Each structure stands twice: as C-alpha cells, then as structure tokens.
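Just the one chain here, laid out as structure tokens, in the form predicted alone.
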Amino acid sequence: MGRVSLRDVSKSYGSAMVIPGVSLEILEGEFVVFVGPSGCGKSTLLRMIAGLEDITGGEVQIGGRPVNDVAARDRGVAMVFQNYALYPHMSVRENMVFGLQNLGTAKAEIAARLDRAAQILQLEPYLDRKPRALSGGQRQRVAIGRAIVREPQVFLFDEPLSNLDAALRVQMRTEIAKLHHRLGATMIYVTHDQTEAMTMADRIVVLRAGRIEQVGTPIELYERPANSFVAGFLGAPKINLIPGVLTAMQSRTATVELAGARVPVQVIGGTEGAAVTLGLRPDVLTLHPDGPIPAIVDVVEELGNVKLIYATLPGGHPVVAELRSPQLPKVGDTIRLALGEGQRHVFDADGQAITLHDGPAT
C-alpha cells in the first residue's frame, strides 16, 4: 500500500510560511517527480513526507495512514540522499543492512535482502569496500540498495543524482527508472533538473514558491503549460517567451502582432488590444528568406546534426531557433524566421494559458 496523500500539508519556520498549503494524490507504483527552482519547498515536501521535518498543518497519510504523528522509521519510506550519507568506517554490507540490524530483523531476512539488493543494483563484488574506495556512481547505487533492503512502501530520493558528473547523471537516471519498472514501487522524486523530471516521470509536480503550478504527465506539461512559468520551466532550450499584443479577435482566432510581425493564434478568452506573452518552441522556428520575424543573430551552437541560433528580435528580445539545416547564418547576419509545425502558446497578463488546444496531448 504505497499511496501517498497530501491534504492541505503546510510549512512555516516562525512567521515565514514557505509551503502554504499543497494537497496531492500520488497512487500506488507511481513514479512522481517534485521539480521546481531552488527554494520552491520541493525538498521540504518530501522532508514531510519522510517524517524529518515536522508538519504545521494538514495531514499526510501513506497507505491510508495518517502519519503526522508516526516517528520516521515507522512510516515504511526509505530515503535516498544526495550526499548518500554513507557511514565512512562500514563496508558497503555494513551500511546497507544497519538499518535493518538498528530494527531487530532476523540474521537469515538480512542476509536474503542483502542478496537481492545486491543483484538488482550489481554490486556484488564492492561488498567488502569501505566508501572512499568507490565512485561516485557506486556510492549512490549503495545508498538506493540501503534503501531496497527496507522494502518500504515508499521510495524517496531528494536530488541523488547532483553530485554527479554528466555521463553518469545519464547512467543513474537510466538505473533508477529500470530499478522503478522492477520493483513496481511508488517513488517521489526531487530535483531541479528539467531534464530528469521529463524522462523518468509518470506524472511530474511543478512548484513554485511552496504552491503547486501544474501536475500533469510530462508531455502534458510540455504540450498543455498552465502557465508560462510552466512553460518555461519545461524544455530544453527553453520556449521562447516573447511580449505581443492580441488583434484581430473573430470567435476563438486571433492574431499577436510582435516584433514587426502578425502570428495567427488560437485562444480562448483574451481581448483586443490586451498585452500577451506568445510561447513557440525553439524548434518551431525556422530560417526563410520570405518569414515574417527579422532577428540579428548573436551565437551559432552546433551541436552535431541539431543547430541552435541565439538572435535577437526588434526590440532588444532574446529568441533561440533550433535548426536542422546545413546551412547556417554566422554572427552578426540579418535573418527571416518563420514558424513551422509545432503549437504556439498564448499566455494573458497574468501568465495563464489561454492557448485553444485541439484534442488531447499525445
């Protein structure tokens, strides 16, 4: 019974409230990231959940149990750090089966969760080394193997993967995604790494400033952003977010006139004339003789067959074009991009969506 649930869970230190209010279901063999900028309260939310921070108000429960008052090692969650805390004078063995050991379970149990964890994660051969005779990579693989041998309803990872360099981010991210689709166990997981929220979620939790934005699967959030925080928090390059004004509003059509160009939208709500933020996906932009947005090009990246042009619109405004073409512009040119395929977001002066979007995201 590994379902999680918020209702209402508030946090403040003193008179400063830094998570308001969040109420959130999180089902059983769910794998859900918490992702937001740093200092959002993702930490702190599964700090609460773990049972290491104390709750100012609301309630959680896992596995229908209200929890608030259940000590942590009682709550059936095991947390996955990002320093690893490992215990420097223990074998890897000794570190994986302390808990269990601090528990009272018996010698035979120990030893056949020890196994198990060990051929799950490979890490037979290290089970005699002390940490500092291990990698990066391995000492995390440790610290998730201390946390399967507790067989807890809950999995919780706060940022595992930031001590480590890229390659092995990728390897990790790989491992734990694996290790979720064999146990089938629920796992909260915290970063702020777009990039991890996109490729291991089932559904990811967009914070900001302690509050909820957007809870959605990850291609929900990158076809549908509720706002234009999520928008630009999602996606990599980022969406570009350029200011235009609403015109030519007939029924749900409508046109936003920005840097010296009309862009045909659909929106739903919106008035003529009303100040606007239009979002386009760098790779909705294309270069074309004939398009409709001039742009002064700043810095030419190519990355193998993915090229993205950094320009700058009339106005002084940033935009960034993610190009497949072999020819490209060099520094300092004029160019014409035009829009492709792709959906154009439109959000109000308040940040909200008010993009018309046909059918389901896919």
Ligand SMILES: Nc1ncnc2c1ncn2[C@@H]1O[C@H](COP(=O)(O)OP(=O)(O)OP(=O)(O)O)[C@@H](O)[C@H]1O
Given for the second form:
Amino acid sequence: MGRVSLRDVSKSYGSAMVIPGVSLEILEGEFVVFVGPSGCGKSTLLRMIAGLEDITGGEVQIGGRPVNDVAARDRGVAMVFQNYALYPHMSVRENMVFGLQNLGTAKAEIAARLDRAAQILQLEPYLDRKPRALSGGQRQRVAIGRAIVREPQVFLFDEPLSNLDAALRVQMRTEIAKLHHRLGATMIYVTHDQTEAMTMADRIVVLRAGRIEQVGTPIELYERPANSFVAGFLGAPKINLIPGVLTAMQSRTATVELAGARVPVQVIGGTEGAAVTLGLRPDVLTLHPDGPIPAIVDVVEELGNVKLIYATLPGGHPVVAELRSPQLPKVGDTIRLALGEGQRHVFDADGQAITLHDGPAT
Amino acid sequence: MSGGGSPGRRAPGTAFLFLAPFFAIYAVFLVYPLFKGFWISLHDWELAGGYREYIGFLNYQDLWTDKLFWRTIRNTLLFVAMTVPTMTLLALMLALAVHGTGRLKAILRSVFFMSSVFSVTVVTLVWSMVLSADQGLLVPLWNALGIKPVNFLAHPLLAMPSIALATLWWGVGLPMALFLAALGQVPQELYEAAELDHASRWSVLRRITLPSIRHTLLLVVVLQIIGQFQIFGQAQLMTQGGPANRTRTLVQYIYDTGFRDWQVGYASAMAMALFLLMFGFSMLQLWLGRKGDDA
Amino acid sequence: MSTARRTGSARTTDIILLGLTVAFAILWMIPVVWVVTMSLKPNVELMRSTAGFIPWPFTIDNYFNLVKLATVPRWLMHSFIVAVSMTALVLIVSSLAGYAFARLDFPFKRTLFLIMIAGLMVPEQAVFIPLFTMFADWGMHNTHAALVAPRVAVPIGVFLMTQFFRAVPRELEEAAELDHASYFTIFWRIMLPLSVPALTTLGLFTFIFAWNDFLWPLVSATKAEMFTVTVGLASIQGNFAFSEGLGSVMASAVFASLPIVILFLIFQRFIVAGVAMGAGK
Ligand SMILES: Nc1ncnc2c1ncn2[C@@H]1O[C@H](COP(=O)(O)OP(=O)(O)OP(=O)(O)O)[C@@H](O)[C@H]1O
Ligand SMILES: [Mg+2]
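Structure of the form predicted in complex with the ligand (previous: the form predicted alone):
Complete assembly follows, chain above in first position.
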C-alpha cells in the first residue's frame, strides 16, 4: 500500500535537465530522508511524487500503482510544506477537515478523526483560531495535523522545520519521529540538515545535482560513505578531507603521504603513487607529543565536554580536531596530531571510496 | 503589463470553462460591435426607417472635407492638451501632499478622491452653478471688486478651460490613487539613505521619488489620454458644444450625428477615426515609455 | 514622507505644506458645500441670492417635493438595479477568467491574454452605435439588461484579478490540491475568500462606474420612466430649474449622490490598496 517506487525518474525544465534519473524503492512504513545541497532537486523529486510537478521521464509508483498520470488529489499522499501553506481564512479546525470534506467523508467520521489528530498534536485549545494567531511551532503542528487526519499511505515533508528556531526544531523532530512510530505510514522527508537526517531516518538518500550519491541507513552512510561527497555531507563537525599520495602499497595496506606526515591506511584497489584524499573525522584526531601530523593552531572552541581545534597543516590545508583531553593548546602553538580509534577513509582521485572496512558490509 | 506569465496546472478543459463567460460576453458586446461598427461606416445608414446603402469609403471621404469634423478634432485635442498635463501634475502633487500616515492625511485623501464618485451630471451641475454669471459662486466676489461678472461658459476663450477645470475636479481622484499606490511601494530605505546623505527635499523628489514611480507616471498619462479623448458629458451638459462650436468635441459630434440626425453610417466612420486616433496615441505613449526605460 | 527625525526647519516646511494642502482641500469642497446649502434653502430665497454657506432660512421641502414627485426615486431604483447586477456580474466573470489566466495552463494562453488586454484600447464610443443597432434589432432597449450586458466583460477587471491571484502563494493551492479539492473548489473555497480585498475594490469601482454611466444609458434608455438617475438628472437640469426652482434641482443632485457617497465613505480604504494591487508590477 504505502510502497513508493521511482523507476529512472527524470525531470527537465525546457532544456535544463534538473534530475537526470533517479531509481529508488521505498518500503511501506519506512522513514526516508532526502538530503543534499541546495538546488540538488530534493523538492522537485518530492513534488513529482506528490503529483505537483510533471514527470518528464520514468515512472513513479505508489502502492504498486503507476501514478504518472494520476492527479495529485487522487494519489493518496499528504504533504507538509516548508511555509506550512495553511489556508489563512480558515480556522485550524477548518484547515484540518478541508480535505475530508472534499472527499465527502461522513460528518461523524470527520469529527472523530479531527479529535484524534488534535489530541495527538495537542491542538485542542487552538481549533477555533485562525493560523495568524498561532506561533510557528503551532502552525507547523496544524500543517501536520491537516496531513494526518486524512490517514494517507504516504506523507511527504519538504523541510518542514526550517522556519523554526533551534529548540523547537529539536522538539518537533522527536514529535514527528513519534508520529511515525504511531502511524506506521511511509514518510519521505526532505531536509538540508544532516542532524535531522541522521536522527530521524530509517534510510537516507543523499542527492547531488539530481543524482543519488548513496542510499543507506544513517550509520552505514556515516561509517561507510561511498564517496567524499557523502562523507562531507554527513557528520558534524565536517570530516577532514586532506589531499595526499598513496604509497607503500601492500595487498591491503598502504600509506598516505601528506605534507610532512605519513598515515597508514587499509584500502582495496588504488594505485601506487596515485593522488588520493584522506578522510578523517574530527574525533579520530588526538593530541600526542609524538603524533605524526604537525599543525599550527588557529582557533580553539570550547563546547563543554568537547573542544574543537582548528589548525593548519604544513601544506596549508585546514584541519579540525575534536578533543576530549583537559589540557588545551593555545592559538599559534605548534601541535602534533595523532590518529586514534576510528575509520581512516581513503578516496581516489574521483572521490570514490577505496577504504577497506573491517567486517562485512551491512 | 506582463503576458500569460508563469505556467500553472495544465487543465485546458477547466480553463476554458472559467474563461467562457468573459470571452462570450467580450465577443458579443465588444469584438462583434467593433467589426459591425466598421461595417456600418461603409454604408449610408439611417437609424430610423431602415434605409441603408453600401457606399464603400465615401463616409470617410466626406469626413476628410467636413470642416466641423476637423473642428471637433481640434477641440478634442485642445481639451486633451489642457487636461492631461495639468491632471497628471495635480494628481502627483496631491499624492505627494497627502501620502503618509495619520488621520488628517487620510481625511485629505478622501476629500480629493470624493469628487470622483459624483456622476458627470452632478459635476456639471455643480460647476455650471459655480461659474454662472448671475447665480454663480463667484458673483459676490466680482460684485465686491466692481467687475461685471464673467459668463465663463459662454465666453469663446474661457469655455473650454472651464470644462477642463470641472474635469480636473472630477477626475483627479483615480490618478492620485495610482500615484499614492506607487509612492507606497517606494522602499523606505531609499528615503532614509537619502536623509543620511543630507539630500534636499527637492533632490529627493527628483532623484528618488520620481524615478521610482515613473512606470505609474506613464500609466497615468496613457490612461488620461484614453480617458480625456472620450470627453462627452461635460461639454454636452455644460455648454452643449457652444459657443459657436468652440467646445464641441468629437464624441459629441458622433452622438449628434448618430442620435439627433440619425446618420449612423457617418457617425460610425467618425467613431472609427476616434478609435484609430486613440489607439495611435496610446501606442505612441507606450513606445516612448519603453524607449525611456531602455535608455 | 519620512519617519526619521527631521531637522527643525524641515519640520516647519512640513507643517506649512500640510497647511496649504488643508486650505486647498477646503477650497476643493466649497462647491459641494454650497450645493448642499442651496438644496436646504427655500426656492424664493434662492431667487434673491444664492450666496452664502449657511442654510438659512432653512427648509427640507426641496427633498420632500423630490420624493413626492416619484420620478427621482424611480430613477434611483433603476440605478441601483443596474449597478448592483453589473457589479455582481463583473466580479463573477472577472474572477473566473482571472483565475484561469493566473493559475491554469492551457493552449493559446498568451494570445487570449493579449486579446483580452487589447480590449482596453477600444473606447465605448467606437462600439456604442453598433450596440445600439443590435439592441434595437432585439427589441431590448429600455430594459435593465441592455444597460448591464455590454458592461460585463471588463478587461481591467480581469487584469486586476489576474494580478491578485498571481500573488497568492502557489503552495496554498497545492495544499488544497492534495486535500482533494477540484479546481472549482480551489477557486471557490480558497481563492475567492482570499481575494475579498481585490473583489471589494473592483466591485466598488464597478459600482461607481455603473452609477455614473452616461453615454450608453443616454442612448439606450430613451423612455423617461426607464432613466437611470444620472441620465434623469441631466434631462431635468434645464427646465426643472424654472418649473420647480433651483433648490429642488440641487436637492435632486444631492439625493442622487448620497448612495454613492455613503458607499465611498464606507469602503474608501480599499481604493488605494486595490489600486496598488492592480498597478503593482
Ligand atoms: N520552474 C523551474 N524552471 C527551471 N528550473 C527550475 C525550476 N524549478 C526548479 N528549478 C531548478 O531545479 C533545481 C532543483 O530545484 P529544487 O527546488 O528541487 O532544489 P532543492 O534541492 O529542493 O533545493 P533547496 O534545498 O534549496 O530547497 C534547481 O537547480 C532549480 O534551479
Ligand atoms: Mg527545496
């Protein structure tokens, strides 16, 4: 019922190809998050699923039924918009039941569903207010309420939290996650925010320029990024991507030579002497007097339990380290960074991962 | 004015249903009559009795040599030349004066707009009275000054300006509202920046306000030209075209020819001439405006 | 003009300009005040002198006579019927077409839009003679329908509504679409309620236009009992003054203007706002 399949779906505006082709299977009840930089086509893809945008090529199926030629109103999906798109002239109650009225649902049924949705979202006190008399968070809840009263198979969210302040965003994030457990419906969620993606998703779809870069669970993507783009997109602070050269190749081990340092790594593939990029998450780096990587400290940020050191490598490349040690260097100090626990990612000249991971791929 | 604009949902069936009422009425009561008017103008066509004979462009030839026709064209152009610049300037000055917040400004706006809601009959009645030589508003003034009261509407040189004056009083509301709307859209930061630059009032007006509303200025001028070309009621009711045809306007002549003399063929030929004249003028204006924009 | 602090001399200039404007506004209203004054004076008094702005000696006989005569109230009724039905039809027709132009996509959209806009260039004088012959052929002169029908397809109305609908966030409509609303439901339940300000402005202008319409009613309504108040007043201006007296003529003008002035005072705030909408880029 709530399966969504994209079969080589493409989109162009006139001669501008925005989405060259996307294929994806979304299972019933799954929470899938689309992430990617601005303009990569997340909204476009979502709107094609909703039926708000014509599909240039390929096929979209919802619940096994091809819907390319089905109007938005008949696809059985509900959408929550970034700017809420509440009907300003209708009360919260009218906003929420508008869809059911259009479907000709019985009055008693409408009332029952409204009550249930209002209760779930704690909207009972506001039912007779107009949207303009609500706070941002309340409006967002109404927008979600409007979607859930219709009990659709598929929910679509287009950056629903981006207009909220940080605290409210965290709160709404958990509310949506709870809602997903409670309703068990398929949800497709678009966001810029990698934290939202990491915390909410069953699976994350990373998009770039209208193509899927990688699909997988948050942990998979974090631990085994298929390329430097995905590695750079997920995780905060951002992964350090340091250019180097692959040397001393054995069957599975090798060394990446950086400016003034050598880092042993495990790889599959790759050629001796090739330019590569070493990917080190900030928490992999530690401070050690004999560490192999020298650097000069630019900025020190104390965030309570962790400290961020922004430093520059001899080659001029910036690097960030996330430290837990109590003693801290000062700005201008020359420090030595060592490599602690954690994956050392290696990407070839095209940015594709050639990292050898322990254990089987999940 | 932009065209069709950004595409919306593709729904031709629905769209044509939504458009049908407008275009049906438009076709029957505007497009068809326009062509029929041209058709009538090719005939010697009498309103009553049903006499009609196809005469080709003879009516137009007659127009060419009709002194009164040229007279009315001249009068109409004179009227347009008198009213359009003054109306535009007055509307702009009033808009600048009453633009802003506060109760007093709101009342002033209402006052200057209010005279626009009266019908032409009331306006002409009011101004005929005001300008009357024996019962007029100004009579006590003349008496006090010891001057013989002027009969404005019967004066060969003053009749037309009098009609123009009444027209100004009647018509300034809409252009003023257009200017007010435009002034409301000028970003406030521009004025604040100018103030920080110690710009004088005059240079703010010339360098910021006027350039910001130049589209509206063009719109007002075009609308005024279109509107004032059609002058009929004021002249008909205030002077009946007199004295000695000095205020007879083209539309008045069309009306008299068609509905007093029943020569609708000839009247239609004049109506076509009016249409072309107005069309030409507004096109010229738009073209000049575009050119000004590009420069 | 500016909300920012001003120097002392600039504020003085502001006050002087405002004072001049107020003076000009008083001058502007004098003719109206004078006419109202005359309408409240006995006709005999007016024969002596029309001067002064105080209605003394005072009388409301002029208005009583007007109502007694019954022609002016009947003209008022015609004007009401014509103005109300024209306004309603213009609003319906313009908003339907405006919605299609603003929000739907269909073949020949640009062309149809241009054809519609081109109508702005056609003055009524270019078509009133053929219209007259058409209605004569149909035997429909001296009816309300004849006064209304040619005035219903108003390009500027469609233009205004198109502009307004374009400014409505598209997401609202998309949300409604996902709420299973048909195009007509979207139009009726979302777009129209949102466009009340635009409709009010358009309605107001249409009503004033209809009320003051002169040339077409003059040729179409030829029987005195079918006159609108605008045409009717014109017909009595000359000889009425002799037979009934100046005060009565003034009273009839005031009486005929009253409805439209009241309407204006109620809805005036929509005028500039609406014009801003229509003239916006
Ligand atoms: N109507 C259009 N015509 C042409 N190009 C368009 C149109 N709409 C969107 N695009 C282009 O399609 C691309 C994808 O847009 P889309 O809105 O899907 O991006 P997005 O990933 O949602 O970005 P954001 O995170 O900023 O919302 C963009 O490059 C945009 O410029
Ligand atoms: Mg987007």
